[in-house]
Amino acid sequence: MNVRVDWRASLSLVGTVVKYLAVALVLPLATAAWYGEGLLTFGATILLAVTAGTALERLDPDPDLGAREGFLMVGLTWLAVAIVGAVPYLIAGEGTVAAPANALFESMSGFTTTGATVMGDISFDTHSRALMIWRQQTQWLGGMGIVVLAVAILPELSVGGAQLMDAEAPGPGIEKLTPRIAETARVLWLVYLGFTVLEFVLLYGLHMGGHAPNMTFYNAVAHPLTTMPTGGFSPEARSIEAFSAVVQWVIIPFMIAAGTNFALFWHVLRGEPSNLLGDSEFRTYAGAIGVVSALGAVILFTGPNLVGPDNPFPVAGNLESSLRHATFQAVSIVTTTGYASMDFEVWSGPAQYVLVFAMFVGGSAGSTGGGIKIVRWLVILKSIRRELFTTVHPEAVRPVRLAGRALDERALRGIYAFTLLYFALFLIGALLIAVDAARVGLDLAVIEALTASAATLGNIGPGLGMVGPMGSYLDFPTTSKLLMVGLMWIGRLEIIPVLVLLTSGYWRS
């Protein structure tokens, strides 16, 4: 068989993008620095990807990018970065992150934004600073797209950059804001490095204004990292709980922006505000945070035994208590963002169920948020609509259209294609998960196989059980957790370019 894609220039760019990730470590490096915690992890790590972008590079001088090799270079450098993201967490040595396979969870958790950890213990006793400031950063350079970086600031990768971009969002499209797509990058990336510092600001305003105690400079830095990521990660062991209920309302906007197709944003900075209110994915996305905080902040405003142990308000009969926290959490769940300002895990059966079906939801196309995505549920509903229609009318001519345009049927095909793979890898992954845990003797409820599975693929964090807010997937088998990496990163890339790569097709001449 002759193989057709040039699978050099796609591994040189993939260490184009791991020589340049040495950047990104000079922020844990001077943190370690500031904080006087030793400087070996970060400057072992900088020199180790400087060492293999290099060689990498060097297989093909002068790469030239197809839509095939874009597919492969796109799918690797995902997994490079990953492994790469490890090696801080190896090579400190601290507490449960310091083995192989958790390691490599972590990174991938934080890269792909998912926010799910196996910490046994989140808390700076037995972390660095430096190392939780990577963790948090990881997620951080995962959320807009580390590909999308790349081409926004490396020049080589200006040609080829549109089909770069569209095999790491595979889904509904990038819109092209400017001619160029290297311009379109940086636009993207500059409203979301313009939002993470106006959170920097307002949380560490609230701090020095003393609305915040626990909102230091430090968790002032690290937490808009995942929060316009939809990334999750907290340094704080109790998540947002940690914080006052300021904290919490300020958060919350944030988390909603983050699952907002970011060329809305543009536009409206443009002075263009309709694009954004005129959205029907906006406002299909809206109405879905509306419509599950109600349920929520129903159900826990009537709800029994809704105090948590470390909760120092009650919730039931509390009515900002009840909104604000309903309000939070189905904005993260929804956004995938994986926060938590209290643990769900005491919330009643009925509360939780609207939690799980609001993890199915996602974010907005072009957003940070993972999951299926409101815009393919838009289409889905207004296809059944139009087969319902088509039905009564069977001479009637009737497009599915979106944004007042309509949509051809090969977009439609690939938006079912996708939301029925989503499914069977769901289940897939549950039942591999229910599996290897009754292998090893862990005892595993259906529900946490399954809010596991859908977490881990959705890239949302935290599900329910064991792999609540509060808890971790660290009791987890190693055969469990390198099946959830590889959730993890599927759903990241959204399935298709990962399978794209399984096919003989795409390899032969």
Contents of the next structure:
Amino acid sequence: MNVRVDWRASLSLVGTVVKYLAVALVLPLATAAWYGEGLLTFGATILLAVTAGTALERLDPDPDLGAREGFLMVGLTWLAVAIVGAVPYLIAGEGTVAAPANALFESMSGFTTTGATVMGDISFDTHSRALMIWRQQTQWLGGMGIVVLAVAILPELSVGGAQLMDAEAPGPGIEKLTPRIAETARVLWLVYLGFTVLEFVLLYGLHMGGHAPNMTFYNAVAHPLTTMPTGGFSPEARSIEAFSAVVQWVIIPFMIAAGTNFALFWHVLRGEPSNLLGDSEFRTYAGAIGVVSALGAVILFTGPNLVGPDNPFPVAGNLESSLRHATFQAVSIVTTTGYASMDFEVWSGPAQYVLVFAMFVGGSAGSTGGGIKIVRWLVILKSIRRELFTTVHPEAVRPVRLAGRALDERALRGIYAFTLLYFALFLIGALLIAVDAARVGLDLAVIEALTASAATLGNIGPGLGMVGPMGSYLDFPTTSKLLMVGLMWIGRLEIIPVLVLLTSGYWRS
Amino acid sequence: MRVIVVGAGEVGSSIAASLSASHDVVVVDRDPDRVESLTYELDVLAIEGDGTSLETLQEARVADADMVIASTDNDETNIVACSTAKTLGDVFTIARVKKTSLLRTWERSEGVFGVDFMVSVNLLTAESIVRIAGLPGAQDVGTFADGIVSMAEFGIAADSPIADQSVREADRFESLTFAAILRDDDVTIPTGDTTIEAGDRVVVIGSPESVRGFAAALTPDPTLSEANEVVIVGGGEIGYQTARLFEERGIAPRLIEHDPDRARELAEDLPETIVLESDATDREFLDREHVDEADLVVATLDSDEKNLLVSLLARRIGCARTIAVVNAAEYVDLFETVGIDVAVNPREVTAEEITRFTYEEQTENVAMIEADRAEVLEIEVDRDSVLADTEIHEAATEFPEGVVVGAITRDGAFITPRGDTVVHPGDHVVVFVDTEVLDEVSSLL
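Alongside the form predicted alone that was just displayed, please also present the structure of the form predicted together with its partner chain.
Complete assembly follows, chain above in first position.
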């Protein structure tokens, strides 16, 4: 076979990214030093990242990046960082995540901001604080995109940067905010960093003010690291339920911001707030959150089976409580964050179905949210409207418009193809998970297989049943976990860039 | 005045023809055949050459000319011709363009490109169509004094409520003046006793509301409002501009265009318009799209014949009113005779626009009635005018036959002219003038 892809160039750049990952590993190393924990875990990982990265870089001292090499580089980068990110779990040897498949699962779940966990016991008794902060940090790194980060810092990527970001960034197409793509990447990361710091200040401020007893300095650092990337990992076993109501209210707007197109914030910072409020995707996004929250709140408020002697959360009949939990959960699922303010396993059937429905909405394009993305739904709805119109007027020529601009028909086809593929992969994933569970004799309900597939492909995290917000993916057989690693990987890169690597046409001329 | 017309195409020739009566006209064209035929057809000097070259323009003695009208089919050529002419002398330049984008640029900074006045034929035609569309039954519509004054021409059918009435009887409308009655080839300035007969055309001048009220009284056709169905046939520049102007007025038209690529382009540019990709002469399609229920069909195709066919077909299946673009001036009457309600001639529209520069400076606006038989002028009254500080009936004694003061505006307010109205300097008067006495009247006003 005559390979027409310069894979050496791609691998070389993957090596560069892996090498620089060592810089990120300094934070858990420092955490370990601060808390007097062993330095070996992260010291060894840093050494490994630098060595492996440098070795890969040697493959091509002067990598030249074309469109094809870009796809390969982006796809492999995410796989490589997930593998390197798994090393600390393996070396630390603490709890269930020390097993190789589990370590890879946890790492991939982190970098892809999925938030699905295989930790059997989320507590500092089992896991060191340094390992837990690494787990949080993988999500923060993955949120705005490792490749976007690489484009922002590495001058050698600036030429092919637009293609790279296109292959990685959530949503169809990228919006160049500045003439130079590296500058755009930097702007996005700065906005991202800004929100993270702001959330930390607010959360820790609440703690200092006595309104959030459990929001210690450690937690106040750890949670913004997984709110802003819509990740969902929490060092607390009870997720956000572990915190006071005011903390839950504070986190809601940050999740909403994380699911918003970051380019819009940049416009707001430049003094054009109308760009945010007038954006059709943002309005639809806000509308979707509003509708799901309201539905959830009504069901919770009137729900008959939610107040029992064993249920510590009196939501039924309590306006603030039902509103808060419904909104929090709606935002958490729509943005694909995956935090839980309460165990929605105890919710009534209809309320749960609302959440399952919300799983397929997704965040905005250019946000850190996963899923199908609002903008695609918007375009699909408009296409359907056009279809109905042209049925009545067969000669009508109607471009589908987004924010007043007519969309190219090719872009539309791309969106249809993506959405169809998304559902196909979701169903195939659910089927394979169900078959695999049956193979090992695991008793899996249909909704569990479906939501496990949807939650990993959409980078959401929690599903229903066994994989509910307080549960874990630990009990799945290794084969299912590896499948889900693949689903998370494909889901984060928006399917096409990964699938294209599997076609023979990509590799040949 | 010495006028140089660059480009002797249809518009150029038409302008040259209308100016040749009272001005020295030089026509420049690259086509030797056209130059030769113009030499014999019109009383003008025709020169063969490239209007953008210094040499040709020098040959045409641009330095001695007062005005250069660049009117070739190519926008860029026209603009370059104007710029080049400017390098040779202080001459007033007029460029005809098709692209509205160029007009927008020029409007931002008048005088840019060395062009003193820019005329977009397609846009003017579209504006004319939309203006006429807004007034049911009207054959021609003009606006003056920033839209405070309207002029309209109506055909009087036998069943019209004012047929066989005297002007005094018909004059039931506030702030409306019956300026003229056009009968056969005559222009009659009506008195109270003049009888309006079927087949006449009446020219009225008044406030836009009163003209609309008059139109509504004359015909049962509805006025154009948001609910109305407008179908435009042909997605050329005129069709596009017409659709755009309708959109601006809150009307969502349907636009039929045959070429798929052009249809797509139009659909992208016109968010409120429903663009239909089809042949407008396809009966089945017209039925399916209920074109028969349309209140107005506008035909803006490239060929006069097709516009005639489309309009007749539309009338045949039951559409209420048709407006067609007719490029050949000599067909305008014919088309209106065989059943098109209004034929709009782009060249006439352009000529009107350009003609106002050939009048003296005080003339603000001009509308031509019935291909040069009469004109409606808007004039700002200065101290030297016979109208200044006198009552109208006194001033009128100085005027020859064939002049009517139709409306007066003072500080943006409409004043209905009556015999005892005193006109102040600074007022704008809208005057109907028979072409025969035009020069005489111009000097008096």
